[in-house]
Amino acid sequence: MISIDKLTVKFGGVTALDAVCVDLHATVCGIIGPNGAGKTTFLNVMSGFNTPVEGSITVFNQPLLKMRPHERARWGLRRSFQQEQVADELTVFENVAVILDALRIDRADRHAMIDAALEFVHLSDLRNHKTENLSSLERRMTEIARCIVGQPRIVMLDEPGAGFSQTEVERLRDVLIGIYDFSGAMTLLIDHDVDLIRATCVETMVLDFGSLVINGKTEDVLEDERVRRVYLGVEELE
């Protein structure tokens, strides 16, 4: 479980997160809201890139904000970004392998973990290909493999479905749904694709201007009149 209490982030005179209090329990949790709502800022605080002026985050009974960013990574916090971060000059295998460099894992176990992650995202046949030669979806899947290798505890994905066709989103959806069964990790998913959120997320929280609007079962949240009218558009959900 992730427990957030009075989480507040300010950038000058702008309040990016305003005393957010929420408990997240589900294996896959959606985070939605309009642009500038504070969604990425929330992930940045989780990652250690932004420091709150107030508040706390407890993850599986661990005080997250007391850990340094590299300690969070070793503990099992993983994330992707809106702009994918794979290294073009490395192969798919090497891109995933670098995530394990900071962990004390012997060579045989490392290879087994990487092979399993690549098989899960359907990239085994491309393991020795440099990522510069891959499609956008294959590059994104490489990132997801990086997030799930080596027994993560929390996987955070920032708009992984952006720019993909319906067929590609369906492939992505199937992978997202399977992350918990594969790795045991809780997933936090930001995306503007309502259908993807609906299909993958057990619960969803909505942010607006840094404040929590609602959190609950995804179907209930997406049917909430405030969400339908202000954030998603009624027509989009009908």
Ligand SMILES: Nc1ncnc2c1ncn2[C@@H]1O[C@H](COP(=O)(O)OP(=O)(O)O)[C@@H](O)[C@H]1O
Contents of the next structure:
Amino acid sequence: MISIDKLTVKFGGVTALDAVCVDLHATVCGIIGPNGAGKTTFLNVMSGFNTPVEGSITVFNQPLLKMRPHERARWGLRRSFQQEQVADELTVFENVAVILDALRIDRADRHAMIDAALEFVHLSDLRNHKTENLSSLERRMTEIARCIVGQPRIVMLDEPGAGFSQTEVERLRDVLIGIYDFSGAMTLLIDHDVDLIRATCVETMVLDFGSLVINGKTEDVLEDERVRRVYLGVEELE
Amino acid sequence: MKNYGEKYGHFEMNQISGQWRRWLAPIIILIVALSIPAMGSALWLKVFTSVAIYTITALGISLLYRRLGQVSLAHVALMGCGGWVTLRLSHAFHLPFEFQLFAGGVFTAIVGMVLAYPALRMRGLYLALVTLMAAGGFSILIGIIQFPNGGDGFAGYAITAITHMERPYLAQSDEAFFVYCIMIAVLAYALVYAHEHAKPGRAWALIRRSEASAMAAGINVTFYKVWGFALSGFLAGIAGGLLAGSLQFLDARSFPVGESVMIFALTVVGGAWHWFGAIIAALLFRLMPALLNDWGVSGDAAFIFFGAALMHALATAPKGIAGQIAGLASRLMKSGDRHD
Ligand SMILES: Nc1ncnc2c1ncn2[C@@H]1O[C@H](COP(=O)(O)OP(=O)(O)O)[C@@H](O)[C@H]1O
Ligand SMILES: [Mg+2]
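The block above covers the form predicted on its own; next, return the form predicted in complex with this ligand.
Zooming out: every chain and molecule, the one shown earlier first.
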């Protein structure tokens, strides 16, 4: 459960988030909106990379903004970035292991946890391969494994489906749907693919020019007149 | 599901035969190195002793460069710090050599952590300039206080009466001390290897990918940056202590700022991405000028070669000479595989 109150972020003259107030309850929450709407900025504030000029965020009854970025990750806040961030010098296994390095977990549990996460994203066979030889979907899956290993509480994915074919997005979708059952974590999903959002997200919020347009049940939100207006001329919603 | 076995099958096989191949080159180099005293030349033994010592320094420089993308132009000065502490403790307490060596390393690690402080805020050229100024500062300071040579007081420096530093109990002769340096170099490699294949190595890999991704993975970026500098400083300090043990005294003029710049440049030329790049750097730094002198050419001519080599490295061979050798070796092995 994430409570956001009057969250405002400014970059010079640009107001990237404008007094956003919203409560997110669902196991999987979608965040949609046109480019530049402030979606990534919202995740960056959650991660602690951007500092809001005003407002507060409460996650599971804890104030989030006081924690330092790496402490948030240790607390259970995980994310992937719009631009994939797999370290090529490392193997698939090591790329996932970094998360557990920061937590105090003993060796045997560690291996079991990582193997379970890799199994979940169908990367078990590539466990000991350097990631430089992987396809982009396999790299994305490595990042998702990194997000779900250990005990995550919130998993935030920034346009994970961007740049993938229909069949690849379907494989990704099947994984995303399973995150809650696998880890118990709440997922925040940013994506432009409305079919993906419809298939995975229980609730969805819409941002436009830094303001909250609407938040509610995904099917209601996608039918809403205001959302159609936001996307007017943007083909994905047609 | 895609059949990964098919896609990566050849890869697996190479990995298995690669297991012993990986250790082949280090073992050959070690055997060659250990047979150097058999040459029976005191002059070349000295040269190769300093090659072993500067290999350790270059190892520290390449670690910083490769893992954190940081440029240090102060590593010869850091060697001076380690050397000073080692000498000072040796003349004051006459403890076993290893204690003093270790203390010199730890002290220099702390100096390295101080250098990490500006590195948390700046990178690239700006940081390089800060380290260069630190090196300059060191050379001025050491010109004033000099290296301890058995004198009294805090500085331990006396204009007359030079006492030589004691060498390790097991390595009194030049030959034995050379082997001692090789062994310490092997340990230094083991230390770096152990770091790179464990938690710090994974953290550094993510930091290099992007600091944001590292923070998002729960990595304390500041801590691991400082740790990288500390480890790199530790290696330079150990190298400085070994240099003190090799010469049995140190001269304030033997740690000029230019050498700090030079050893960095040669580490890039040698190849920061391959384990033997540091050895190549040290060979270029110490063996090359000695060879030129031996051939009757001024050792300074090496600088012209170094300049050209650096241009070459920056323009066409970002992985350095070691990268080119490794590429050549793997091509040869692959064509060998095809024939048998
Ligand atoms: N670091 C930054 N500096 C300046 N402006 C930024 C920065 N990050 C984002 N912005 C601006 O904030 C607005 C929202 O951006 P962003 O959150 O990336 O949008 P989205 O992810 O929804 O496409 C845009 O106008 C963008 O130009
Ligand atoms: Mg974005």
